[in-house]
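Just one chain follows, in the form predicted on its own, and it is written as structure tokens.
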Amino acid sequence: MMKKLSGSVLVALVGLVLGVIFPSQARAERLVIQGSTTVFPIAVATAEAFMRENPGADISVRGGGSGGGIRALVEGGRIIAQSSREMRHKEKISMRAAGREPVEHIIALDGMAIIVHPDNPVQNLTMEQIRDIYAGRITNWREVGGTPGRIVIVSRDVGSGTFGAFVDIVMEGEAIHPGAIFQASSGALVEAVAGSPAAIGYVGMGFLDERIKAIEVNGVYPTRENVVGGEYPISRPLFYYTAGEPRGLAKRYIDFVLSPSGQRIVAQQGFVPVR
């Protein structure tokens, strides 16, 4: 005689079955990007147009600038690291001594944009200028030609890939002058300047808009034409980092990015793309 099933042994047998049947819906794929928040808005708007394509895939975007991502990506992080920045020599360095093998893949290009408040008359700075305002050696507007009254200066913070590049390209390894505000955000950054008529400021193409003022550098603008043919003195790529070549769903998303459709994404977000 066939026992009748109780009611709790009946909803485990079918979400067994369920399982069975459908296992991508039963078991997401999962992945982690961390890092820059630079690459953030591209790593953003790339994973939410890939999860649509592939529902089964669960994809997590993190900030915490281009440090963070590398060292957690260098300590044995299972992630996609997004960084604004190469990957330093020790760096590399500290992962190969633990077994693992950085791989770079070069997702966008950027111009980083030297900012102003559309109310400051100046509309370009050599890069020597914007040195010596940085240094601290220029402390005053009228001394570039705007109005008078102290220049605020406004930086990223030091763990930031944007930082790094920006001292790198511009100061040419000399620090910035400790007087500077530092913002943990690219966001931050332009929230700064845009609320600041003395202020000066740098940040990723794709952070550009309507509250601030990108200025020339050396007599050219930062537009995507002069990133690509190299006129544009402040450029730089953008990076993703995993260990090794990627495999699974990380592959099939680096492969989305670099894909007509992820490169027109990554445009839409205001940056350069690379194919």
Contents of the next structure:
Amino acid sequence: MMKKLSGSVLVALVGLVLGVIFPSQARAERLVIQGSTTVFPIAVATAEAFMRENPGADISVRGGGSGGGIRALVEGGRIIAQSSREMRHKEKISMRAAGREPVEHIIALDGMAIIVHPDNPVQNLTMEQIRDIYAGRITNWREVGGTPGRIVIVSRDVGSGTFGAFVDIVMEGEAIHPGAIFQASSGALVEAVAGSPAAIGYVGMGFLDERIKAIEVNGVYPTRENVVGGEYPISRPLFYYTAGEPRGLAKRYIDFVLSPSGQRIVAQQGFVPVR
Amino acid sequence: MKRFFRRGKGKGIEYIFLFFAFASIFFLGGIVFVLFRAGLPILRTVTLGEFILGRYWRPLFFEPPAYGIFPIILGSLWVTLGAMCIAIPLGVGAAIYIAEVASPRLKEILKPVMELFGAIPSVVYGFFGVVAFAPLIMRLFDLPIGLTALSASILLGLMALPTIVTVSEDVISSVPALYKEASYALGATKLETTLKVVLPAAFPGIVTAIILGMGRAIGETMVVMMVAGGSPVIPRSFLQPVRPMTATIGLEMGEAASGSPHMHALFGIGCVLFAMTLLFSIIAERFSSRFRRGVGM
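Switching from the form predicted on its own: structure of the form predicted together with its partner chain?
Entire complex below, previous chain first.
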């Protein structure tokens, strides 16, 4: 009796283990997209739409930040890395050293909005003023035409792609004042600015909502038209990276993202289409 | 198989537990080994002095990068100190009340509630901190933003409270009744007995409880990531944001390239944190053995 039971338990266990090890055999094609939390909403929405049209496909989207996604790709992961910054030279070198060629796909543009609390009367800042604020040279709203009071600088954390893009475009490589509040995600940053009338922050346009106010930069408001036309000064491309030219499901999916219906989804998510 | 169990039941079970004991030591040893192997290479990039005492933490995007963790170490100590200012009086007071004053019925309610308190996941504290507590601190102190060392300290203090209360209460309860009876026999009141006999006898054990609570506070990650503000500056006041060690590791680990100085620096912070909590544990162990000897256990 005991023997019989343990025999069937053994069979079940072996089946379970095999099922865990070779799950893809049973199902159709699978694809993992991993990386930037900024690109995340685009990836989720396009993957859902793609899977509706292609019921056999199985795409899962993970966060973890631009660096995490790129690292997974460099280390040999069979994924699409989503990134809100360009791959660094070092990263490309170590990927090529492993015999894999990074291929870049620009899937959308993102205007980076400078945000303040809705009660803040400031409507416009120049790039120089923003840089001076984040470097800690301008510390009072009075100096830029606002209500007198200390400026609370809110920044994304040092690792994020958004931080990297902001430092490149706005700070021109200058360090952000260490007294800034550093937030782990765009959502947390919006939360912090929405809660403090003295705060200033920056997020991708896709994160704008009614609890915060985007201001003009050099007199230009962050709209889709202004980003496409190049009038708005703080914008950046968003990337998918693959190891080699994409094939199979990855190719069909990326083609879909770049197709008119894919780019419509990009726009619906608050980003700027590239086609 | 059957014979093995019947004949050497005691021995067999002994071996099984021996295996478990060594497994945990083995895993712990492995973790420490990996931690230091990944952390020590930061000393190829900066000297130990520059790492521990450096004032600027700019690991990415800037040339040259700076890997000074002095503000970060102070950030951790700062919020832990703040947490203890709150948790020690509240925790020890509550323990005395539960052990010495509360009626058995009240005690039966208070102890489990305290233990339940300790089972709340830290992200819940963090969420509570972000949506309710930080805004309150902001209004109360008329600050421009509520993400400060103070907010983090109070939440960490609340989180360390269950540890301090339950361990202290056990210690106070285990002071031999003989001591108290002797004190009463000499005509001392309940208050005098508690303050002059029970507390001194329990003192080393209470210190253990406090240090265990400190370990909890300094190692907590989620709450400080969400509430402390994350500024790598040397703290001068409790009303400014700080960036504790755990938050730095939690925030940046996902973005650090493997094998880069940044990654080694993050593991280096882990080594420093490990050394500090180890020191806490050793001190706690010392005091607790003193307590056991003191009350003749």
